[in-house]
Structures are given as structure tokens and as C-alpha cells.
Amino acid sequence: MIAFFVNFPLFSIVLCLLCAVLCALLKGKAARIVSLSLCGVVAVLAFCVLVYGLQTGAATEYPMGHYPHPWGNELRFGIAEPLVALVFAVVMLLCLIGGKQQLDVDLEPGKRNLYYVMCDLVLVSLLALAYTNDVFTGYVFIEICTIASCGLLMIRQIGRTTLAATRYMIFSLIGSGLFLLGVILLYGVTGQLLMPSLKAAIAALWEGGQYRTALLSAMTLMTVGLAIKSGLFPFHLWMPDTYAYSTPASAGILSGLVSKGYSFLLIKLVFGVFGTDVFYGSGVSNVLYVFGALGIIVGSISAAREKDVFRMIAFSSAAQIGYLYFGIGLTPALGMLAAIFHLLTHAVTKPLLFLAAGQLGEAAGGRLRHTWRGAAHRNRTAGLMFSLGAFSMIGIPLTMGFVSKYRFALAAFERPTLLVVTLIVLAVSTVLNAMYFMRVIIGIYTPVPERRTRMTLREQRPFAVSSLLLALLNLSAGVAAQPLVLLLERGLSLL
């Protein structure tokens, strides 16, 4: 029976596509039920694939069709891929549940089913990016994810979302174009599209000193393309309006999942296409390290200067993306491990912050920081959840954020020449994180004369349930991080 689990990645992808078509034909409530059920089913399937990977202890290649190399298409999965797919499905499910109250307000009744169509397409794109073993298929689903993400943003029809979607589309298309140019260049040099074949061809050519300029160009184009789409500094300018003016469920999905899908694809490319020897020997990793460090500092400073809390959280996302590329550029072992752990940390924590911020903004009656005074007294659940998410971003012990920063600090000792710089960046960013998040937390717990009624737990039950589960995921992985770290170590070894 367990051998049947190898089919589940393909089943997940096909099921998402079928549900997207089905949701287009249904009304809003029925489409919501279909999408929520889809997320649950995909999570179960991903868990089964993860169990299969743990049982076999090896990566599995799943060919589709009967076409030979280089035209054949494959899925590949070991441990890291189903684990990331599981997190994506669970977090999307919790975002849709927790953001229901704002979704009902922000979406026109006749367009609610279209929102869930976009959610299903985003999910199928993320699954394909996690499981694909073919770089061109990766490009195809990058484009699908871009279009669906714009739909999630623009479906809340206010002027700021239209402008934000336009800016997001421009940056995304530049990133996609660069990625495609890299794929074309690699295919022209190697004649391969499947990742294992590409890796063997690139290693042989690099070792022989052939086409090094072309290979370096392709590697740079693909890396920069994914960095732009993820929002790495200085390409993060689309983030503030994109995350801040979308409905909280969309903000959680876009910030917590979509950018992580691109980052995970880059991690797969480093291990499965370029090879760590070539990637780190080429110098591209050093560039990622520098821009990751700049992204951490600039994003944190921008967040500290913001008075709009939603834009503050969005700039914080730019800093967190910096951490990811900072770790990828640091070292192929501990640095990469810290990066993928932080990917999961941010995927769980940022949706919690946006969902809680949506509730607190409603309780406060505004978006600016000074209007939030006392908001946690009017909505205690949202105040508690926002505080926990903020503590994780700061790096308070017992949270996933603390483990992330500890892993980055540990990775710094693996590269002594960058030890001091790495520790300084971590220290400065932690101080800045504490400054802008604690300022909000102190404000929302400042006693003020009550002008608004308190929200009861019954009134916000979907948000309370989803935010509690996100908080439990964060705390459990923060308190008992070692099993997850060991799991990720095994997963990275199979990429």
C-alpha cells in the first residue's frame, strides 16, 4: 500500500487543477467548501508522501508519459519536497479560514468563487514548484503562480490594489523573463531540461572549463529572476502595497507562501541543477549574501520608519526574504539549512501577523500605528496572536524565529571570514525588529478609554481557530526544533 504513495504528488497537482475548474462553475459558498477541502486533501497526500520518503530514505523520480530525455517530464520527491508541500497546504487552509470575516467584506458576492479559483491555481503552482524535476515545467508554473497571485490581489477592487498589482506584475514578468532566458541558455549549452541530466552536464562542462561564461550567465539569470520574484533587495519595492492593501487572507498567502515557493525552487536548483561546487565556486553565492544582508538591514529600517502597520509588516517581509538569501549565500551546509528552516518559519509566522493585524485594524478603526492604542483590549485574541507572531520575528526564545536566528549564527562559524559581518547583521536586525514590533505591541496594550465594543471569541471563531493553530505550529517547532532540523538535514541531502 505504501508504494502507492508515489502517485500522490501527481494526484495533488491534477486535483488542484480540477478543483480550479470546478470552483469557476460554482457559487461562492460551494467554491469555498471545495477549496478548503482541497487544501485538507493535499495536506494529507503530502503527509503520506513524506512518510514514504522517510520509509525509503531516498529520493523518488516519477516519470510522466513515455517520452525520453530531454523531453520527458518528471516529478521528484524525497523528504524536503513533501514537507514544504504539507506546510503550504496547511498554511493556505488556515489563511482561508482565518481571513473569512474580511473576505466576506472585501469581496463582491458574485466574485467570491473566482477568488477560490485563484487560490487553487496558486496552490497547484506551489506544489509543482516543490515537486518538479524539470526546469521548463518550473517556469510554466512560475507564470501560472504570477497570474493567480495578481488575481488574489486585484479581486479586492480598490485603487491601491490595482496599482500594486500592476507594479507586482511588472517586477514578476522581469523576473520570469530572466529565468526563462537562463533556461534557454542552459538548454542551448547542454541540450537538457531535466534536473539530474542538467546537473551532470553542467558538472562535466564546468570541470572541463567549457562554456563557463554561458553557464555562469545562465546561473546568474535564473538566480536573479527568482530573487526578483521573491522580493530580494533592491527588488522589494512591490511588496509594501501588494501585502498591505490586499485582504488579510491574500496577504498571508502572498507573503507566507508565494515568495517561499520561488525561494524553495532556487534551493532545488542549487542542489539539483547547478551543484553546490559550481554554485558556490562561481561567486554567485557571494552576491546573494551581500544583497541578502542589505535586504535585512534596509527592510528592517523601512519597517521601523512606517506608521502604517500593514506596510510595516510588509517591509518586515522584505527583511525576512533577505534572511533566506543571506543563508543561501553563506554556506551550502549550515547556511542552507538555516535558510530552509527560516522559509518554514516565515511561512507560518507572517500569515499569523497579517490575519491578526486585520482583526486589530478592524478593532482600532484604522491602519496607522497611533490609532491602534488599546486595540488589544478590544480584541484580546488578535492582540495575543499578533504579539506571538511579533516575538517570533524578533527572535524571542521558544519561537521558531529564535531557532532561525540561532541557526544563522551557527552557520556563520562555518565561514570564519564572514563571521563578524554575519553576527553584526543578525544583531542589528534583531534590535530593529524589536524596535518596531515592540512599539506596536506596547501601543495595542496601552489602556485607553473604551470607545468601541469588545469582540467576543464567538464573533471571531474562524480567526481564533486558525491563528491558534498557526501559533501552535510556531511554538511547537520552536520548543522542539531538533526533530525538524534533523528532518530538514535529511531532506537537503536528498535534493
The other form holds:
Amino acid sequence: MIAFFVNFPLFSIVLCLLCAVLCALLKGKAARIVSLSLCGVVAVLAFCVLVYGLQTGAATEYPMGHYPHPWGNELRFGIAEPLVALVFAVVMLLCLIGGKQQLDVDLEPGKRNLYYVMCDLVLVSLLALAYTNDVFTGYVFIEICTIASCGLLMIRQIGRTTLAATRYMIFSLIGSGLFLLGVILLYGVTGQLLMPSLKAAIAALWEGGQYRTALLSAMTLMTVGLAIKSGLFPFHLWMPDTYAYSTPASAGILSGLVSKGYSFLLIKLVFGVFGTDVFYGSGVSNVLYVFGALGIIVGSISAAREKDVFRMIAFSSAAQIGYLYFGIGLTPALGMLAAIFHLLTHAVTKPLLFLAAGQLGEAAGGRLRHTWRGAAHRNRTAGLMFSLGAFSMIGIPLTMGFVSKYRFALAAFERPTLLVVTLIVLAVSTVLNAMYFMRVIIGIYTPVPERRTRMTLREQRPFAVSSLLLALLNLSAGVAAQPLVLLLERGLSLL
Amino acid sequence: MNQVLLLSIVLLPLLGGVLLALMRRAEKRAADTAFLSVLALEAAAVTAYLCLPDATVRLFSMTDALTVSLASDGISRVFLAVGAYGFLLSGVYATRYMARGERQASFYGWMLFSLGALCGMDLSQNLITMYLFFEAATLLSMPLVLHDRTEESIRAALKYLFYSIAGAFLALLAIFVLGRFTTTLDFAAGGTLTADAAAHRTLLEIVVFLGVIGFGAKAGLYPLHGWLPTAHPVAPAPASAALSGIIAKAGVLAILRLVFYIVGADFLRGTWVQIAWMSLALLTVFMGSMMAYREDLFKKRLAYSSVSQISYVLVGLFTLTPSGVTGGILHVIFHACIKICLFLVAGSVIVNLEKTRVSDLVGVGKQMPITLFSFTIASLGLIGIPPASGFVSKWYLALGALDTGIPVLNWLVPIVLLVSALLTAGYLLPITIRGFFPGKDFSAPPKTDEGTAVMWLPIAILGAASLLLGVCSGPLVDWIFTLVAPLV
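Next block, the form predicted in complex with the partner chain, ref. the form predicted on its own:
And the full complex, kicking off with our chain again.
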């Protein structure tokens, strides 16, 4: 039985593609049901693959179409890949459920099904990015993801989203273009596209000192391309409008999942293509570390200066992406572990914040911080969930955010030369985080004399259910983080 | 059995807080009853606990290195007793003080939540648990400052939050670093540093220094003291009393645990860190008294006085000598008793006479004789006139400072303590003098107006206690010396 699970990654990818086609033909409501069930099924399949990975305790290479090794296309999965895919599918499901109210308003009646087509496409590209063992397949799905994400963004047709989508498109295409150039360079030098063969070829070339410049450029191009796409400083400027003006479900998916898909691909590339020796020996990692640190600080400062709450949360995403690259750049073992843990933390937390902010924004009737005064009294659930998400972002104990910070601090000791800098960056960003999030929390809990109608639980059932589940995920992983950390440790060793 | 009791000491106030949160629409009488019964139960549980042997409860682990567990020792008994009894008396007083306002149930609820977080801190077995409850105490006591929901209180709460969280994260930095250089983060008298810690002395000294500054934010230690005089007076008087008398001591406890139970006094003795800490604390003592002397708003004057007095405690801890630490812990108890009393008096003056400025307080003694008499007794304790309690603690503080053998500081400490005592007399005694001897122009009111016994009785009890604790301090001092002996 369990042996059959080996086919599930392929099944889930094909299933997503089929559903995308199907959704294009269906009416809005049916398309929604199909997409929601798809996310559920994909989550179950990913869970089965995870079980398979744990059972075998090794990474599985899955050739497609029975072509022998250097020619065929392959999937590869151990423990980290299905775990990430599982989280992606679950969070996407919860985003779509939780953002239902705004989706009903923001989607034009005739075009509803198209939104779900885009969702299915985003999901398939995320799965493919997680499972693929071939850099060119990676590139193809990066492009699919870009186009589909633009769709998710554009579906809410106000002027600002069009502008944001254009900007997003430009940044994204630059990113994927750079990535493609990197792939071409690597192919030119090594003649390989499959990750294991590439890794062997690169290691041999690096050892012999051949094609240093080409290899370095390829590595830099691919890293920078992915960094631009996930929004690393100084390429984070597409973020605020993209996240802040899209409908909350899209904002959750884009900030929580899409940017994480690219980062996860980079982590896979570091282990599976460049090899940690080459990557960390070449100094590219240090560049990531520096820009990660700058991203953390600049993102936090921008967030603190922002008056529009949605843009504030978006800038905070820029800071969190900074954390990811900061960890990747720090060290291959603990730093990577911290980064990938933070990836999951942020994937669970940011959608919660965007969904809750969507509800609060509606209760407040505005986007600016000062209009939010007392909003939590009009919508208690949303207020509570927003506070919880904010606590996790700040890193209050018992939330996942705290464990993230703790892992980063542990990682800092692996590299004593950077210890002080790392700790200072952590401390400064935490204080800034606390400052701008607490300001909003106090604002929304400040009572205002006028009594507007209060949103009851019943009126927002979809949001309540999904945000509660996201919060539970966050808290349970924060209270008992050890199993997750062990899982990720094993997963990293198999990458 | 012991474990159940230990757990219930932490859970009882928290559950009580939840209960009161659910009673928001209930009548005030019902809320009063629930609030007082929880506080009484808690005090009873703590009393029972004072006589029972130590116990440990392991709650859960976040990761293998981060466990959350409770344990009790002598120090935790001291802080538990101060917290439970202090809250009980302020709570009784609050039922009357809060009668005029609204949202009593929510106020009571936050009081209980704060108490629960404090008890959790007192009973923490390791640094992680303590940090968790430290953060919780900040977040759960902030609504007390916010209670009036005026523009001023929101600003004050924000300031409180910002300083506390900034401080807590400085401390977190120290915890992270110490996690690497200690064998365990569980508290053990004398510290748990690893053998290779000495090789990283500079790093450790810096982070421990910063950690103490961070935890010191809660105790109003310079340079993170700015929030205290803003936030404490804004809360309703019983909450100011709890904040100044008890919750601010959470910072003292955190520093005590960090310095003596994780790092160890031997590691720090004679280093620049100790000298810097002592200088900062001395500066705070002097500055707090100066500011209190110049301040006219009654509650704000008391808050500045807290800044100064809590740093007395810290001076004691930082001497790293048996007498100094004993003096510090004694001062925790005495100052809690006195400061709660003083704040409750200020509350009575506000409620009954509707006066907030010291300069308006003429002839109070004629209108509120018992209240002002207790105030005077407590003031004498704070100034440190024998045989009142403050004298005993300051005596040991001065002895401890002389024992340090650090040049200049060893004689500067007693001098600053004396000057500050003079200033304390200067900012407290005029209230008594003009209260009882208002001068010829003052026309006596027709009758006295102390409020009900619910208001003046807690004040009188605390006033009497501040005197009696000093007169019969012998056994207490001996007991605390035995607690401190393994630490230094």
C-alpha cells in the first residue's frame, strides 16, 4: 500500500492541471468547490508522500516516462518536500475559505471560475517547485506561477491593482529571466539539466578550477532571480501594493505561499545543484546574508513608517523574506533549518494576518491606521486573530514566531564571526516589529463612543473557521515545536 | 498534592480572570464576590504553600531545550506571599474604589490575569518559563493602565508596552546567548555556566549586562525607567498600587534569577558589569528621589518614589554580598507593603476629597485621620527611621555595599542612600505636616470622611504591617540570610 504512495507527487501535479482545465469550463460556484476539494486532496496526497518519505527514510527519485537518467524528467522527494507541499495546500485551502466574503464582492460574477483556474495553477506550480528534480522544469513552473499570481492579483479590478500587477509582472519577469540565464549558463558549461547530474558536474568543475566565472555567474544569476521573485531587499518594492490592494485571499496566497515556493526552490538548489561546499565557499551566501539583514531592517522601518495597515503588513513580509535569506546565507545546517522553519512560520502566519486585516478593514471602513480605532470591538474574532498573528510575528513565546527566532539565534552560534551582527539584527527587528504591530493592536482595541453594528460569529463563519485553524496550527507548532524541528532536520539531510 | 497546589496557585487567578471576563454583564456585587473569593482562595493557597515542602511540575516542552516547568524555592515563597497578600488588600480596596466607575468586571479580570502571570513568574523553574510569564505579565497588566481609555492612558500604555517589550527582547538576547554557554537554563544557585564560558567572558559580560538592563525596564532601572512615572499613576489607584508595589518587582525577580541562578555571582564579582550596574542603580535612586521631590501630582510623586525605591533593591542585589542581597529582598517586602499603602491613600484622597495635587492637600488629617496616620507610619518606614521596616532593609543594604570592597562605590552607596532618605522625608512628610497642622486659615470640615471600612482598613493594616515588620524583623532577616547564603 505504502509503496504506491510513490506515485502521489505526480498524481497531485496532474490532478491540479486537470482541475485547472475543468474550472475553466465550470460556473463560479462549481469551480470553487472543485478547487477547494483539490486543495484538500492535494494535502492528503502530500501527507501520504510524507508518510512514504518517513517510512523509507531516504529521498526518492521518480523518473517520468521511463527515460533513463540523463535524459528524462524527474521528481525527487524526501521529507521536506512533501511537508512543504502539505503546508502549502492546507494554507491555500484556508485562504480560499477565509477570504470568501471579500471574494464574493471582489470577483466579477462572470469571471469567478477564472479565479479558481489561477488558484489551481498556482498550486500546481508550487507543487512542481517543491517536487521537481530538473532545473528547467523549475523554470517553466516559475513562469506559470508568475502568470497565475498576476491573475490572482488582477482579479480585483481597481486601478491600483492594475498598476501593482504591472509592477509585479516586470519584477517577476526580470527575476525569471535572470533565472533562465543562469540555467542556460549551467547547461552550456555542464550539458546537464537534472539536479543530481548538475551537482556532480559542478562539483567536478569547481574542484578542477574550471569555468569559475561561468559557474559563479550562473549561481549568482539564479540566486538573484529567485530572490527578486520572492521580494528580497532591494527588490521588495513591488510587494506593498501587490499584497495590500489584492483581495485578502490572494494576499494570503501571494505573501504566504508564492514567495515561499521560490525560496524553497533556492534551498533545494543550494543542496541539490550548487552543493553546500560550493555555495558557501563561493561567497554568494554572504551576499544573501547581507541583503537579508538589510531587508529585515529596511522592511521593518518601512513598516513602522506606514500608515496604511495593509501596506504595513506587506512591508513586514519584506522583512520576513529578509529573515529567510538571512538564515540561508548564515550557515548550511542550523541557518538553513531556521530559514525553512521560518518559511513555514510565515506561511502560516501571514495569511492569518491578511485575512483578519481584511475583516477588520471592513469593520473599520478604511485602510489607514487611525480609522481602525475600535475595529476589534466591532469584529471580535478578527481582532483576536489579528493580535495572535501579530504576536507570532513579534515572537512572543508559545507562538511559532518565537521558535523561529530561537532557531535563528541558535544558528548564530554556528558562525561566531557573525554572532554579534546576527544577534543585533534579530534584536532590532524584533523591537521594531513589536512597535508597529502593538500600535495597531492598541488602536483596534481602543473603544470609540459611536456604536456601529457588531459582526457576529455567524455572519463570518468561513473566516472564523479558517482563521481558527490557522491560529491552531501556529500555536500547536509553537507549543510543541520539537517534532516539527526533528522532521525538518531529517528533511534537510535528505535534500 | 504539592504539585496540585503549585499548579493551582498559577491557574486559580488565570481561571478567575476568565470567569470575570465572562461576567462582564453581571451586576457589580456578583463581580465583587467572584473577584474577592478568587483572591482569598489564592491567598489561602499561598499561605498553605509557605509551610509545605518544595515541588516541581513539568508542564510541556516547546523543544527539547525549551521546557516550561514550575518549581518552588525560598525566593519564590517570598515573592508569592508579597503578590498574593498585596493583591488581596488592593483587591478589597478596589471593590469600593471602583464603585463609581464602570467596567469593574473587566478591571478585576485583568488584575487577576496579572496576578496569575506574576505567580507563574515566581514559580518558574527555568529561564524560558520565566521569560514566558514575564512577557505575559507585561501584556496582561497593560489593560490596567489602559482602564480609563483616555488619550493620556492610551499614550501611557503604549509607552509602557514599548519599554517593556524592548526590555524583554534585550533580555531574550541574553537568554539566547546564555542558552549556548550554560549547561542548563534551569535555575541553580550559583549559576550553570559551562566550563568554556570563561573563554567568552567579554561577550557574556555584555549580553548579561544588557539582559539586566532589559529586565530592569520592568523595575524602572535607568535608562529604561521612563515609562514608570507615566504609566503607574494613570491606572486606577488599586492598580497603581499593584503595579508599583508588586508588578514592578517582577523585574527584580527576573534580575535576581538571571544574575544569581544562571550566571552566578562569582562570574560577575568585581567586573565592570557589577560596577556599571551599581552606578546605574545608584543614579536611579538619586534621580527618582529628586524627581519625586519636585513633583506636585500626588500619584506621580509616589511613582517617582517607586523608581527610586526599587533601585534600592537593585543596589542591594548588585553588591553581590550576603548582606546586600538580604537587604534587597527585605526591601522588596517592605517596599511592597509601604507603596501599596501610599497609593491606596492617594486613591482615598482622590475619591473622598477629589484632590490630586499635593499642594491642595491641606488639613487632610482633620478629614481622614486614620488614613493620614497610616500614611505617616508608612512614610516613616520608607524614609527608614528606626524601628520602622525601611530602616532594617537599608541597614543591610549599606552593610552589603561596604562589604563589596569596590573603591569609591563602597562608601558612595551609603551616602547616596542617606541623601535619598532625606529627599524621601522631604517629599512625604510635608503631606503629613500640612495634613495634621493646616494652619489658622483652615476651617475644619463638619465631619470626618474616610470612606467605608473597606477603604481605610486595608490602608491601616498595611501601615501597621510596615511598622511591625520592622519591629519584629529578626526571624525574617535570619530566614532570608539562609535563603541568600547559597547564592553569594
